[in-house]
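Listed next as structure tokens is one chain, alone, in the form predicted alone.
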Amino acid sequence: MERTDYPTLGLVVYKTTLPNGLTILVVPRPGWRRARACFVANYGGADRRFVLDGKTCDTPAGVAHYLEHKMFDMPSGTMDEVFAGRGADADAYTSEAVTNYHARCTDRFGENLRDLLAFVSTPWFTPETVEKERGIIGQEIAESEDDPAFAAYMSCMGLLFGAGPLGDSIVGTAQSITAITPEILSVCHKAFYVPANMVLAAAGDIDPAEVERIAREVPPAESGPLPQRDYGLDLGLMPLETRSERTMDVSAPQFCAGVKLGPAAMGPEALKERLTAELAMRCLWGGHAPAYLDLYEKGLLNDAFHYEPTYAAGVGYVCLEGESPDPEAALAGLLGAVDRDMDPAFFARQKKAMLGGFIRMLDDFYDLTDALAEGHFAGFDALAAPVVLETLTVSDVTAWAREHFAPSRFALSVIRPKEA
């Protein structure tokens, strides 16, 4: 494995792509009392329309989560079961972008790690546990359908993207899912469930090269062909709608606000445009900025308000989500700030600020393996934020925030109490 070192952060990466082209990444951590790794693979809720040895594929809303929960399953077992067994736990979630199985464990660490490569790798679907599933997530799409914030969230991004891939909610909805077959499900897993479109993540008290040899011995030996996505058309910046609004049962009114930030960048220039955005988003409106204390202040935002850079499907968005008597002023005091300069003291302080989190992340696995993932799918080293955030000056940002984010192409959904 070929090894690199970061003496400036007391680490040691190994890093090899076997000749299925799985990449594996391993951060020894001696001491650690936990060890993680993460099994991911490049597809996520956006991935509907593909193309796969010729042929072109559209898939139902939901099919990546659906996929997810039905690779716990195994006719031995479930990985839940295998796992609990050892006193390790397994868990898995799905974004736009990549579905992410992960376990964690004190001990036996090899055997977890076997595990989990050979049930996200083997496909088991029977018409019985797939109809069974049904309910289990048509559950979980009823309470999603029922949290307000939810609700504002998937109405403001099909005010951005409309009916689509990032429209659509990453669940489906009950009646997408009523056309999730094990036959789709094969075909998806075919597709995306490849060694070449995955990455196996690991940190903690663990051997590189055990790491390297379980997982040259349980993935298929060969990847598939790659498909290749389909997102549609190229909408443009421009929302296509720009304001909603609806009520449902709160005691006060829940907004979400988005702007989409135009084609994602990637290899090292896409590490630059995210740590340009979410050190953009702190000065702007992060909880010591003076726009939030402003508004805080007023009454017109509260502790529940947060913003979120989001990286999918080609493109970059970012919402910002929370609670408002008077969401439309909320709004216009936070993109009143854009073009106020930024204070050059206070700009520092925040990028020592993102230096500090990111030395915490350091010592979490979860974030980290998770990290590490990410920077492999875009193409960059997730450890060289520190040198990378280093080169970004107060102009820099002030220049990005001005030209991503024009009030003109921010979208508003709000979601309203009902009347007594």
Given for the second form:
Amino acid sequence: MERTDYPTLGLVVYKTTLPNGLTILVVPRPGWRRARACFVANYGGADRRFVLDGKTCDTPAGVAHYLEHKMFDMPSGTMDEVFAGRGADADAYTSEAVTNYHARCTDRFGENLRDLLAFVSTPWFTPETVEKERGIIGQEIAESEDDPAFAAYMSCMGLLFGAGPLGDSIVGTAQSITAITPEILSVCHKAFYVPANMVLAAAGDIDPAEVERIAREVPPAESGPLPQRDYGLDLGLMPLETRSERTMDVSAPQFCAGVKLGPAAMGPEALKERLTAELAMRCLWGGHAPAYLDLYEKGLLNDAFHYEPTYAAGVGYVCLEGESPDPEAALAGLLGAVDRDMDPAFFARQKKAMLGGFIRMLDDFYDLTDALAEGHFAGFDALAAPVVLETLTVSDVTAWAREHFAPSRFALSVIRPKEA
Amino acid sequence: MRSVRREIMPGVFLTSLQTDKFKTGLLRACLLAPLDRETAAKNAILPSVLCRGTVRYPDMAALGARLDELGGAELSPTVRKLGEIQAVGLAADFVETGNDAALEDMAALLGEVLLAPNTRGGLLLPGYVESEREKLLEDIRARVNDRTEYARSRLLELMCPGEAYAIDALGDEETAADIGYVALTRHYRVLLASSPVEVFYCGAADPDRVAAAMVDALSTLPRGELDFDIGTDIRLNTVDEGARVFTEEMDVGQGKLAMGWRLGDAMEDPDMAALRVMNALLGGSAGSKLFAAVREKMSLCYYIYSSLDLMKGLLLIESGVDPADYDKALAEIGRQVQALKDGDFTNEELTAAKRTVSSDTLALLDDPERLEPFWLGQDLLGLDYGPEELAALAEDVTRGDIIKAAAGLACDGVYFLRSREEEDGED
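Alright, leaving the form predicted alone aside, put up the form predicted in complex with the partner chain.
Let us now look at the entire complex, which starts with that chain.
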């Protein structure tokens, strides 16, 4: 494996790409009791339409997530049983962009890694097991629909993108999942779970050579073709609609404001773009930013406020979420900061603080391995962040923010309390 | 990783863990007070008011600038309920590499925020107090927005009416609404002078250096008559003979179930390792009996888990189910608890539960954020062993230990948050 040293971070990363196209990234962390491995498919809730063997497939909302649930089954038992028997645990999540399977353990890492790879590489879908899952996922959907923050987010995604790969919920709806069959799951597995469309990232007090050896033995020796995806997204930067409102049982208005960033860069440029966005938002809306503090003091925002950039389906977008007695006024206050000049001393401190946040992230296994996987799919080295961050200037960041954050480009969804 | 605990000032206890595994240092300080309806909201608001500004850093912008200079350090207010004790304080996370005085700088700032608030005429600033009072009220009301958390908190309120345990960590709306800056300043001085203080550090510095930094940072901490009379009343029996059932309605599709079980006689001379393994076996992991039966076999829910409060002697079971499946779910949960009492579980299930507890416990050693509550909990329970010893004890738990730990389990309250009747479409 190829070794890269990051002396300023005190880390070493081993990386290789196997003949079948699977990329492996390993970060040894001596002295750590627990090891974590994540096996990630570049396949998420947004990947609904694709071409396989010359045929275009349209799949229902929620299929990537449904498939995630069903990868926990093999004829010999479930992943939960196998891992629990060793005191290890395995879990998974599906985002717009990826399906991430991860396992953690304090011993028998090799066996656990082997099983993680075997379960995720083995399609086994029977009518009974697929049917059984419908009740479970139905409750997962019901839970998400009762969550006001999720409701605000989904409404906002609808405003930005309309129905489709990003406007529909990752988990689907009670209706959409009725169309999911063993055949559809098999097709999706065949299209997206090919080794060249996956990455394995691991961290812990582990031997990189052992990880490579197991990764060579378990997944298929040959990769299929990389899937061709068709998102059919409107790549315009304006939201399709700008405002939505509904009521739920909530204590105060909950809001989600969103803005499209346009096509997402790939390669090293993507890292620079993402860091620029993150630094810009930290300077404009972070916990120490003047606009945020002003709104906090006025009672228009509280510490529930946060923002989150997402890159999926070939595009980027940002959501600003929180609670406010007057979401319109809060959004106006946040966007008012975009046109004001940034204090260079404040900017320099935010850069320093962002670097500190990055270094603290390295102590979190989840964040570290997920960041490596995400960087791999976008074509950049996530651990190069400090070097790239150092090059960003106040004028870069200001220009980027003004280009992307014009008020007319924002959509706002609000969940209001029911009238008493 | 050796843990060293010592009293560095009267009633100020420092637990210090030295390790070079992390790039991050973690420092926590909290004041311990009895959980009481009259004072809960006042205690809960204090850390937030203190984080508004100090003598040297008079507002959030100045304090934020200092944290940014310290390499993006974080300093946040913390409010917790530990059994019937309320712990309020400050949590600091900071990068230790690249600054030889990172610990001293952080400790000094933590001490400044805790002990030297921005005041006028000796009183906390009215603007800060009023603003944080509104935010505290928003937080208390916002409990309803998280349906799962709301169900748990309502269960405890309704199930434990005569116990301090019913009180939420944030207090209630009535007492929060009454908070004013003059009385709060007085309360702040009393709390500082009378509370035992728990300080926790995990990072590269040795215990002597941490003690010196904290003694320096807390040098102006007033120490009056300390109230060590804090603790938790354990109720062994249920209030009525059977479980009390509480149902409330909300505009939701999924029903939220929360059940409270008294641990009973198992709390007379508690075997902590056996109780933890018993919980893992019942509902503490994806390999547990509840997960296997209620989710995997019956497909009734997405989540179901049990959890323990070893200070209070309670076991909670929580799940989200369709209101139409409420009876089915409840009956199956009852069956699984009974199976535990009857010893009706396989050796494989027992081994899995033991390994789960042992592995989770060892993994604490990688996670300072979880080590802090672990050690604080051990101290409050009067136990002095660490994660490695606890993991070894879990490995030694026997079938008989589990049956004994489960024997006294008695359901005292069932809370169900369900959709409004007229919205069910039932005729």
